[in-house]
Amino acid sequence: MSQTPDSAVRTYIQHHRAAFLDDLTAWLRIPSVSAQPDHAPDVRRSADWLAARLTETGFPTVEVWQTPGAPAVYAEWPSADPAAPTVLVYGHHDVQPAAREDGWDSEPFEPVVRGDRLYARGAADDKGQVLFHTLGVRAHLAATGRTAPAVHLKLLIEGEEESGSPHFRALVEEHAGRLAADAVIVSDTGMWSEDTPTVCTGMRGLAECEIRLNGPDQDIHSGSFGGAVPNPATAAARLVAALHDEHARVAIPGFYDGVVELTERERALFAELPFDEERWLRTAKSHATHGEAGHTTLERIWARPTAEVNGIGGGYQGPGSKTIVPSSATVKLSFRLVAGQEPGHVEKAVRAWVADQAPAGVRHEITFSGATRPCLTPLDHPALQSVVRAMSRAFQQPVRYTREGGSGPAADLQDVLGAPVLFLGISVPSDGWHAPNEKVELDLLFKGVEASAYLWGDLAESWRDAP
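Taking just this one chain, and keeping to the form predicted on its own, what is its structure?
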């Protein structure tokens, strides 16, 4: 009896499982820590290793792209069908710092398998999830008899994600023509849990600023001058107190302009997830939930914009007392943005609000860092549905939907390339990204390989069938 495509994919993966793990283990041994200058040669070595592996996989075009920081790896494999869609896969090959004394049970760059888990820095974030595409595309070809993927397949694997992607947007803008795609697949993400496969549909954006409030030209005596001149520390406290209203909504005029509200279907899908709020609070090391009235905890962290006070200071901070009116105070704020919000508009709104709040005699300076736009893919987007079907086939169960509360460089790809961003990842919360004993569940890792193998044919068919 002839094999079905699904069984052919699984058979191919099983036959090549050991060789794949050998490759991943070799890559994980390279300490590609982008945040530490001493490891710059290792990050370059990691890029070269990946480039060689992609060439061995069959990509006819593989290049290492230099940046002012760490190198990225680009690969391209055209489909035999000129009308096929173009898909760009994003991931990163750099990792977080790690040392045995941080609390690891084994050397972080000496991969070890214990049970059904592979422990090493980068096992889940992100080398394992990058490399599964190499076996996935080979399984796709073997199961379908193709000599090239069903889609025009491109990969961009960054080398600086773990140090803030300082050169990523410029890299994407420089190579926008080469990177042009109909859809972007991000494999630097995870699922709800081992038992609940999910697909992420969006990430929040980020804007950050530091506000410096200046009063007297120097610290002055609070007995001689206090109560008769404005105090910048008091102004900072009042500014922070005015940031939210009594319903925990951000009180900056214009802040919510353009916000894409959750649909009833999205709220219902979030509610289907097996969310244990008490357990979540323990993970958050917190004792009560709090946030915008009228929204659940998941809605607040995934789909609502926020304003957070990251730091506030001013005046004397040493032991004992020092009776002064301080000359200055500082407030650090960050804003998580959702679909429909423009960072530039938010910056203007914040600047105007601070100007209105600052009392006479207190000068203010605001410095904004580079912003990240939010990204969101509608639930009915054909490319998203292809990802959902591929995941469902791999896990042989329904796939649910999530979003990410954090921010990342995926939004730059959406912004510059004008393509929808989809997330395909198999990591779970217990994998310990950035923590000691980072690991990946091997069964889930090979489910990722399988989903990758199914995705390319599904995307090609859905594009062909689209009106």
Second form
Protein chains: 2
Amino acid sequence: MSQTPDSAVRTYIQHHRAAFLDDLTAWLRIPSVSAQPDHAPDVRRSADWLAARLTETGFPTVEVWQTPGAPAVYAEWPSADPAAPTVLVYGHHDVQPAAREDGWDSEPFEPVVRGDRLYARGAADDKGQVLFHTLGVRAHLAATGRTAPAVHLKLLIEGEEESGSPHFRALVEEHAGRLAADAVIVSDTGMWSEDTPTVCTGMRGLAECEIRLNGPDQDIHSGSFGGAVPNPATAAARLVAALHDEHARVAIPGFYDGVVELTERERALFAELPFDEERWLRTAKSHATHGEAGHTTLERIWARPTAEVNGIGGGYQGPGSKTIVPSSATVKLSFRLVAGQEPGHVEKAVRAWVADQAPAGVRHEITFSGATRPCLTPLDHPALQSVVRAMSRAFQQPVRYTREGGSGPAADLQDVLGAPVLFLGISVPSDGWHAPNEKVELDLLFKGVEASAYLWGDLAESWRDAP
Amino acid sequence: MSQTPDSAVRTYIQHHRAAFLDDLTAWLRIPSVSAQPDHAPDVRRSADWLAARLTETGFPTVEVWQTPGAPAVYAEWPSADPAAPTVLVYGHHDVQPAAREDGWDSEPFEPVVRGDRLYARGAADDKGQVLFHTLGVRAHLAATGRTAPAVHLKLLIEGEEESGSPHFRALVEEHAGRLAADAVIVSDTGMWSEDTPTVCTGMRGLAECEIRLNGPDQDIHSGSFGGAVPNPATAAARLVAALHDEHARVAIPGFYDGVVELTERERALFAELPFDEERWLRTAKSHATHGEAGHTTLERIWARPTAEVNGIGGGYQGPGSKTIVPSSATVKLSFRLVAGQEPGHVEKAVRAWVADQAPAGVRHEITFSGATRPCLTPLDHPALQSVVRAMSRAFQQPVRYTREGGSGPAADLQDVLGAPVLFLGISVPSDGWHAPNEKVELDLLFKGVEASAYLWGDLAESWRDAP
Ligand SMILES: [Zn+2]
Ligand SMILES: [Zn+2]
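Alongside the form predicted on its own that was just displayed, please also present the structure of the form predicted together with another copy of the chain.
Okay, now the whole complex, with that chain kicking things off.
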């Protein structure tokens, strides 16, 4: 396999480093906070800014797509080779809220470089990681002498990710034809650490529900009636207590149906990571680990399905006491899903299980919402191997594998477009996503530019070589 | 045993019926709502009104006792016989809030007679039942030719019962010397029904606690950490689920220590009552019965201890969903106690049990409040038999036995004064305590007057006859 001369890429990036940082700084000054309605004009300005920047970069087609919420930016740059694969890059241009008084050492929307770090809201999540693709594709062209990328390159950068992407799936469905791709590259994740470059191979899915248990028609006196009628708060508690067995496995019959188990190789790869449990607990702000028997903490959060109580409530919760049997109680559950699990099947299993548990005299209602499928790319998938090679060349060391325990809108791209989802991200846990003093490591940011520059050529070649 | 000629009592009551109702109506016009601060002057006016009325009745000593909250009224009328027993009558002159728009057919503080019923807030709970003792003692004197009652008669009518009697115990402790009594008569309860006169023989006690379970130091992301750290909402649910065993018995070791079991005779007496489960469920606004195996509904609410969840809360309870592992969860529990159980012993048992259950990584805090001892008078207690005879004579039929599932400040009188607590009440379930259109049945109200008129002579005699 022939290679773009890496030194040419590095030289190009070195020459354009200052201009790139100026651009990024200008974009980070726009407080594109999608969750705050008074920032709606800023989110719009952010989309327009990005569209202009992509046009300057050379994308022949750049469009701002309106939604009922915040606009997304779409761009296309076809390869000169009609047989080349099509790749869709996903990211987002909106940011989390931020205010100086939350604990920032400088204004969150006045980017500042201190040492080797650029501090600003959105520096890592996700403007820095979106923008590195603009310099990346220019470096790819410069180093290879091309006038168009080696792949048909598409970008979809949404504006509502930090608000839960409420219109994203509809947008993807509406434009499914134009978004069609052979692979999706998500640049909205991170790596293990500064010293340990990694590639993420999948995200968990999600099913969410609210269960309401109704007992007496109103709160009733616990002295007059308590002990002789069913209490819906007790029923709710018993439901939650029955969620897991003594091995902390989810006890809902059928829940594990189809689960793709970790291979020995995957378990070994996870185990190679320099995991420090004490440090992880500090990050988790927790005081003990606890989870499914027979699995490590990393396996539990990356590769095992879970059932979690996000909220429970019923009866009197004010100060002091009130001697009632509550009329109702509510439980909010979320289920993280792994490859092989179908949200629809999980929903059916949960409904049957709840119906089976609810005691006489307690009626139940279940509402499901927010189903997201899991994504997982097998380790030997050629596109994944391209990402791994691009990262290895950028970091000049072997990269390892991680997964992501959370769930994201990227799964909608996988579902609607039927394309595998790959992850190219250079953020590290210390970057402070959603927290004060968010920053990006400048060294890593330019490794991201470099990886992006290598990726398109590698993908096009491995595509040609694929059986 | 000689008897007051009952016809003389009835004639006296007949002659004073209209004046008594005028008095009661005047008192009911005073909106003595202790829970609403803007009615504080009305509660004070109500105390003054009652004090004046008791003076007119003939009580030589009448005092209004201030508290940090609402005032109580105290009255004393010594018997001519120094060896006579001392009896303390307990009731309250404050009322629940009421407003026409809550569903009243007439103004709650403008008493009105429709048919054989007097409608007004406080008609049954508790002004009607307090006031019947004034006409009762006059009828007792008139029919027996006495100038002072057959017993040393004391009345303590508090002004904060509907606000939880926050200063009652301190008041009783402060005045324990003057309140000293051989028996306490509580006139703040009811009977089984219009057709089934009954005497209540005991109330359950109460211990209350709040348990707080602390997990992560803040809410954490369920995608990043869920399934690998303990969830305090799950721990709270498991605690509540473990409260009862499969027979719906309280599963806390030591909880049942000392419990006085129902005798066969008591069970038989309960079973004789015309209990209609369908009707009871409608009153309980519940859709099934559920409780300790091996006991009937009446046994469960009157004579068995319980553990009830009054409230549970943790994590996100707003609309929609939030994928977190909650930082903490709280459970409010109340335990109804029966004769033989000590609130302090129950507290120790609960604390040990919680400490035993809480999983690693979840810290717990327990706060106990509001301990009330149970009261129970044995069926063969001579004072109880006096109450039973007085009621039988008033109703001209045998009376049956009930108990009260709730807990009340009367237990403080039992504790501080060391006197048995007896119950003389004529209210019926349809009277609508704490509800719109509260009323008292006029026929029953005057049966109450009559029972009160018979009681003092009977008590004095049975006291003399006691071994
Ligand atoms: Zn993001
Ligand atoms: Zn009352």
